[in-house]
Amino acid sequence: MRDRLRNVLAGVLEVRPEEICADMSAEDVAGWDSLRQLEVMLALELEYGVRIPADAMLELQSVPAIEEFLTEHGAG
């Protein structure tokens, strides 16, 4: 699942995959705000066909957490 997610992730947030670490969080991307936020969930949920709760979405903002609801709700 680590590297779907991250491929997911590079592609909201314009980086290389590469740059996606396991314990990255909003607050270390510089172009990770609200905007992208909602980018970020709405590309978790076509890739993983999730639907994320409003509420989830304001949680989920770091790779762990995104890693937790994923698996907790079997996407991984």
Second form
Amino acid sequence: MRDRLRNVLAGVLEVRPEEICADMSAEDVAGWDSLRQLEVMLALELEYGVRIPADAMLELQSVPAIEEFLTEHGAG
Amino acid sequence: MSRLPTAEEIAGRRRQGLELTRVERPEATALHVLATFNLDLLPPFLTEAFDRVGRSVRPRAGAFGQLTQEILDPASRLYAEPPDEVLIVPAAEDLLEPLFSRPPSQLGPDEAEALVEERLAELRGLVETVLERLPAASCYVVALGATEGPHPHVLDPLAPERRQVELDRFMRGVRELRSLGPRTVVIDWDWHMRSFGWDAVRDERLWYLGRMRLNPTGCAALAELVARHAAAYRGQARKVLALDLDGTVWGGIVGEAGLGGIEVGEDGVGLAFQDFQRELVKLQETGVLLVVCSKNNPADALEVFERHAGMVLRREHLAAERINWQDKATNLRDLAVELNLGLDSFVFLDDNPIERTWISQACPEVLVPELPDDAAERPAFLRAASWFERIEATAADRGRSASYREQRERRQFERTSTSFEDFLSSLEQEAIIDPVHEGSLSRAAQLCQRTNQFNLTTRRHTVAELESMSSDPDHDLFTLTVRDRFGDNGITGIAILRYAGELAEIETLLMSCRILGRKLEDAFLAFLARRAADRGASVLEGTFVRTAKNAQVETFYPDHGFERAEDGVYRLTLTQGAVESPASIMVTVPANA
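Structure of the form predicted together with its partner chain, please, following the form predicted alone?
Whole complex next, starting from this chain.
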């Protein structure tokens, strides 16, 4: 997984970047609740300059899903 | 608020806020947030914004949409650990929902108006309940305003579909909550956000997914606004604005260009300087002391004040002047002595970056803002600055400059009197002592926050604390108002007596430096001794709590006949005339005291 994404997730979820692994999803992280989900999405938009539609904001709840979205949208 | 934070600033503030939350901060006080919508993004921004104004808070967001329940239920989280501050954020769209969902055919103007009045009365009742159940807390109510009316396609502002009349009435009602007393502070978001608009601070997706009406930018802006109000509420504002002249108050250098060569007037950049002066005069009118600290030939500079037609700033607006070729740090220290204020009350404005750097180094207590290079930006810069913000301008604020002028006249008069006793009696001083009441609470708190030198215990009581003490029968709170032949000094002294059986303790005794050296402290203390005896006390007790600035009152109690006990407390046995009131001062006390 790219360091850039790792750092964004770690910053919002208040964990160390090493704790973010490639197949992680919201259920695996204690603090990754619905509020954090929105904050993760806003942080990704700022970092990658993408616009995430409302439905995707709810669905992108794992590292693989986020990576796929970013690749599809030509970011990162 | 003139500028929204950038994306990087927002991310940085959030991070900083979360970091502060993780460290142990025993001094942090609780700030409870109650909103009609989801404000879970707000707390880290509040922590950070308060930190920037020198306050340590632990914000906690109440369950959103449960504003009413949390306030009414005595067992709710709001009261479990009583917060020092409560932030109430009611959105018009939530409180007036029928106005947005029902067309005028179903809800006519009369019914709409009745609904607004009803919801306003409810909101008022809720704030009253908070004030009553949390007698020491202050309550900040945000006048949020609606993003837009229900029918933006109908353009006439008075068309019933737009509901603009009702929404305006609602906003006025929220603003009027200020009348609930000094512990209620209205934060007018609706007004402050005019410069950036709703589009920058909301995100439709966050509304649909999380019932959030403010995006992170909005939360950062709101947090900053709340912190600024909280700082102003606690009287943290600076008091003195020290001004350079050439290039700052007017354009150009008068010593070189001459009276006709400087820029200040009705046109072009000259108008920017003139507008800057207008802002200075406005600050002066709300109690900021303007002083000049500049390197000029005094005659050149004074000629501009006296003869230049473009000048809006006049010499009578200035509380003091230092126009010479001395180093400006020395001049500022001199001005501080003359005004009897600490350098930490000063803001210094100079267009010359070298002078600014020098003052920052030589006088680190002085606030030295970066004045914009472009004079055209400066009036707006001064308007947006928060150094002098206060919740309201008290009568004392408005008259402050005048009283410094009167002070100068008194000094002149003192020099012409033959003896000091003579001088005192010819001053025709009157000391008016009153119990603290609603009208004097905010001035009393202001003095508690600001008085450093003649202050025996330096307890920084807030309005809320004073209010709760004044309703407690074991406390007496008094203000001292001083008048003399030169004018009215307003409320310049505060004393708090606490009774416990035979004992009366002077919890607080402070006086503004302006009135010292005129035996008014003797008259005030004599009154306190009499009052304590009347309340049945036989011993009057006082303590001296040392700070960096109150050395001048170290021997106040022993000088007035108090004995120092082993525990360091000073005690005076209350007999007839234990403290003598000076004959030269006429003392007026309230009928019931």
